[in-house]
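Consider the single chain below, provided in structure tokens and representing the form predicted on its own.
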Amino acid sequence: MTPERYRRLKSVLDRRQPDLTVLMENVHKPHNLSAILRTADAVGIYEAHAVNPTGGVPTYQDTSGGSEKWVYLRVHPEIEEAAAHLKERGFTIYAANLSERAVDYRRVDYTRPAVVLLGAEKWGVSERAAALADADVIIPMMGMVQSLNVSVAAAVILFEAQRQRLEAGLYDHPRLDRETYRRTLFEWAYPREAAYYRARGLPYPQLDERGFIQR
């Protein structure tokens, strides 16, 4: 650990926001996964969540640019687990579904706590998950094809949703409660030490100015 690359762990986790995240339902291809983490990760997103029938997920490939190391991956039993634990945390969740209800992505206010929920690559949001969503979004298409493809779509409402919270400010200061903050600091900065701490079921030790772990 070098000072100047404990600088930058800390730069980035200062701009982490805890009340944007994405619901991935049945998102079964590794590529797609791995690019929807890859953007979580560029927009902020401190923990995203996913959901697969098997209780588990694909395996990573190099699209995600190691994104799996910077943003959490919750996984869920069942897309009701999911809605539920996340409405019980205060978000609203935003189904990306062609409905009648749709309104345009950009129409949403996405600076209060806000849940992207992305389907499977050919059937998009199932009836279950889009009976829990609040409300339906959708990216207006000018060709012949009614839908992007879903890492793309996560792109391009995750933007927006980064560019109204630039707006608001809420990049500007750490928002991330203070332990865990400092729980995530110091996974980023020392993941062996970290796994070594938690198998034992230690606390982590403190890191000092620099990021030096204190002895």
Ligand code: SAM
Contents of the next structure:
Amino acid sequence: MTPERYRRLKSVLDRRQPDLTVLMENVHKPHNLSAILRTADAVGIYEAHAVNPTGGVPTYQDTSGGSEKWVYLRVHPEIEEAAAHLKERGFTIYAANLSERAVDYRRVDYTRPAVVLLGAEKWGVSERAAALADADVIIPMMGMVQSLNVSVAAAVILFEAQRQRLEAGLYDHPRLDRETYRRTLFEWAYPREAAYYRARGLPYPQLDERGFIQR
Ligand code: SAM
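Would you generate the structure of this protein in the form predicted in complex with the named molecule, following the form predicted on its own above?
Full complex below, order starting with the chain above.
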């Protein structure tokens, strides 16, 4: 751990946004999922969510740029469980959905706790998921093709959220609670050691101001 590396990890963590996230509903192509995680990292998302009844959610390192190391991915078995989990935490769910009721994605306030729900490549957002969403948002399409690639749609909406949050000063100071910050910093700085402590049910040790483990 060099001092530069430690400073970099902290400066990224200082800008993580615990109240902005994505929920990917059966986005099954690994390159799409990986591209969305890469965007999530760039925008400062702390944890992303996916629904995949089959359990595994494969990603491609080439497409993700390694972002799965920096954005936690929570996989839910069903959309209802995912939505309940997020709503309990005070999130509003915005479905990126090409529906009649959808509003322009720029008309939404993403400075409040917000989830962007993205649908499957072929079928889009399911009826079950749409029923759980608080509102639908759409990226206006002026061409011949009806929809964007799901990872492109995610990027367009998430960078609007980033723009609004920058303007609101939400990247100016750390937003994670102290314990989450401390835990995540340890996991980012020392992934192997973190796995060791977790496997044994032990708390992570403290880091000193230079980022070294205090023995
Ligand atoms: N035929 C599908 C449909 O009708 O929804 C198209 C699915 S699209 C390839 C995959 C996902 O990308 C959609 O479920 C949505 O979440 C997102 N998406 C693509 N284009 C969009 C747009 N113009 N506005 C909002 N979301 C969009």
